[in-house]
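So this first bit is one chain, no partners, the form predicted alone, shown in structure tokens.
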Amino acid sequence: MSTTVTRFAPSPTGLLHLGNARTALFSWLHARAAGGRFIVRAEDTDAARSSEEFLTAQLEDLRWLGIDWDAGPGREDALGPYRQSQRGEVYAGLYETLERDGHLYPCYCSAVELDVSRRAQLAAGQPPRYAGTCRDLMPAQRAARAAEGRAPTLRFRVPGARRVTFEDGVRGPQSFEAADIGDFILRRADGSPAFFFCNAVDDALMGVTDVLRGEDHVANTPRQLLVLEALGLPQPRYAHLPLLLGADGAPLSKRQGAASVADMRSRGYLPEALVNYLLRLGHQGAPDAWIERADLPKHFALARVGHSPSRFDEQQLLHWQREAIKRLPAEAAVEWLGPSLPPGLSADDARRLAQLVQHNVIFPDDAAPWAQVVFGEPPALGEADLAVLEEAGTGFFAAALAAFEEVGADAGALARALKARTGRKGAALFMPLRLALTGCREGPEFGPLLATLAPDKIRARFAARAR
């Protein structure tokens, strides 16, 4: 197929944790910079792990963070279904050819002989990989241990004297003997497919071309390979990307709540501060400015990604999370700010508000405190506080009340009136207007907070400090 095509296959055992984003992302931003096709595949095969509401959950995560799909969940076609649960017809197809043409076995090794067996081959220095005990099986020995009540997992017969190789798109040339692979499971006991071999033929079946995954797989690759050989189907391109490692240097896991996509959305990060910062994580390339999403594909080459791990930096993040706050529209911000708000609150005060604080929080949560200032009260002052307060003296209070009935809101209008009043400037007369208004000596510019306080809030924190 001159069409490129990559995918995402999501095992639905879990939230979407950020080194599997950055696949994503990557699959998808490689797709797109083709003008190809991506897909969704939903590896749901582990009944007692996958659920309904892990997959939910991570289809939202993609949708959210702007990864469309052209076939998948939901937008089945004629190469799915995409749920791996509901291909059980395929697999059975495929599992008879492989029989017929010798390259599966039934293996009745107890998972107690499987571990003696591993245990005995590290204890000899050995590399672990099964050994082959029902690979030559007499007809009559396998129908014993089947009368022994034992359920056959299928095993795939590696071809011993050949090398398995391949070209990498990240890690370049890889090489495998195949008598160190081991024959490896296909199908589980209990009849539901092994990842070797479901996910190797599902990308085969649905016209996938270039594998995106994490570094983790390369070794499982040659024995893919192998599956599609002996199915004569298309090998795609396999592509390992380096580990996306936590702050603590261990990889990313889904058992990390704080590495989810979720976590990071209830934090109230913003979808286009995660996509700029993955887009930069083990990519190298893409400039230190800010990427519009439709533009993000323009700045992706697989050719630019590393082979060292990345460690996962938050306060990079954070930078990204600035400058994507810099850019939300007026009634987007307002929606982003929403659950900070008060509850009641009018549009246009909602308006008013998130103009005023879009420039100066992080995160939602940070704009309650400015929501209270302008909407309530004031918080209590330190000690410091209130000696800079004294300091002015109710003079100086008294002297701003004055002016701001003469001149209004008008925040250069007022600092020159009380400047002629009392010959303050600077810090000496905005620190103790802020402090009397606010609470704070940090916030949004004084102008935008003159302009958007109540007047009868700004004349009674005034006539309060002139007592």
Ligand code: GLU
Given for the second form:
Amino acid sequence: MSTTVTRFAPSPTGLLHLGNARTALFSWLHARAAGGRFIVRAEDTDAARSSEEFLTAQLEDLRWLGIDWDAGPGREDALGPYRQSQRGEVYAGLYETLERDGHLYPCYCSAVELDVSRRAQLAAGQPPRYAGTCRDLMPAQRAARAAEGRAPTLRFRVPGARRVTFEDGVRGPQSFEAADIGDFILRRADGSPAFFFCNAVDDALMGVTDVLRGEDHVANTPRQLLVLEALGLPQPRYAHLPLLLGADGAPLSKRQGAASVADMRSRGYLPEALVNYLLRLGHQGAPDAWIERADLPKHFALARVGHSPSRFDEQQLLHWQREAIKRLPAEAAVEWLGPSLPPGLSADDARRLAQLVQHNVIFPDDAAPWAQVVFGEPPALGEADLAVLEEAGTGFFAAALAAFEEVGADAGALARALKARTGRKGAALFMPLRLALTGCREGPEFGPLLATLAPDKIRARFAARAR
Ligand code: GLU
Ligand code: ZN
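To complete the pair, please output the form predicted in complex with this ligand; the form predicted alone was given just before.
Expanding to the full complex; the earlier chain stays at the top.
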């Protein structure tokens, strides 16, 4: 039994974005590759910015991506609850312990006072950090400030003059000077737990062994290690994943086509395409070929995550989207195309259309023009296309009509019969036929196309060009 436990710890203050989806996927893969456990924890202590709707949406996106969790919201166990907003009692005991052991002190500084201090440090060319104003207040001074009605935050007393080191699973050895870290807040003035505190202690209490998270958290890690050390709690291994950037090197934005996972899903991206893409994003060594979902974990290794930021590349994603569509089972293809199929299409027609266009579309919307070609009228031809029909001549289409009556919707037989009548073959035979039937030079394979079109439509379209 493996002891690897990883987690994904989303803040439900927005939708799941591609970068976070990759973090979730890598954490999940790391656990699954080791036969370990993967948990989800909602970091919802910021009551003003968190919402139940965002949490529901993010969990839904994880499920859609096929990322399942062994414990988490909706799947509680003895180590929960898995929402930080419900862990107040757990935290209260730990604050007491820290206070008793002298690791915490109340800070009465107002936001304005802190700001003034920060500006003064910056003006003096010093890095801004908490100046330690309240660190050594006498009991009487504390009482006086409390009597003024000031609600204190609780700060962690950072031990001076030592180094905090850790081995980052991606970035290698890290070392920080504790003296550079100002005493930081573990509990806000309103009593809610601060990130450095609840993020660290929950990982320890929930048995997390490996924290995979964004590089933007590297500087938080020494603080969190100090808190865990003060509490005598186990420290997880940390691995910080490089950032995911837009194609232009700037932070990912909606404009670049990479918005939230929910948005990508509603545009018709398939989850298998996304996970195949994300697996290769900043992670070397996966084979070039398609990987089935069940095989993903064995192709992941944290050691092969690179150090430099990755850029979102829509062309790569589209490549995996095409690969995913190719592999869609028939029923799933119908469901995927569903919203883009004309209303009132029978289940049979929907299936026939889905089969016909499955290899010619990237998004469900792309099927709409083909539904029009198959069940309605083809688009009008442009001049160059009309010239192709003219060159073939009305006699060619009269022959096509006759051949069709003779052999039916069998593409091979039709081609042979028509070749016998007109001497044409190859593109000179198929291009005019395709244009007459579909109004397009490209599209689904000719055989299935012929088999899918209603015979009356085939007759009418040939006949129209035979005059
Ligand atoms: N809630 C934090 C975030 O979304 C989690 C950071 C972490 O994974 O430790 O950034
Ligand atoms: Zn203070």
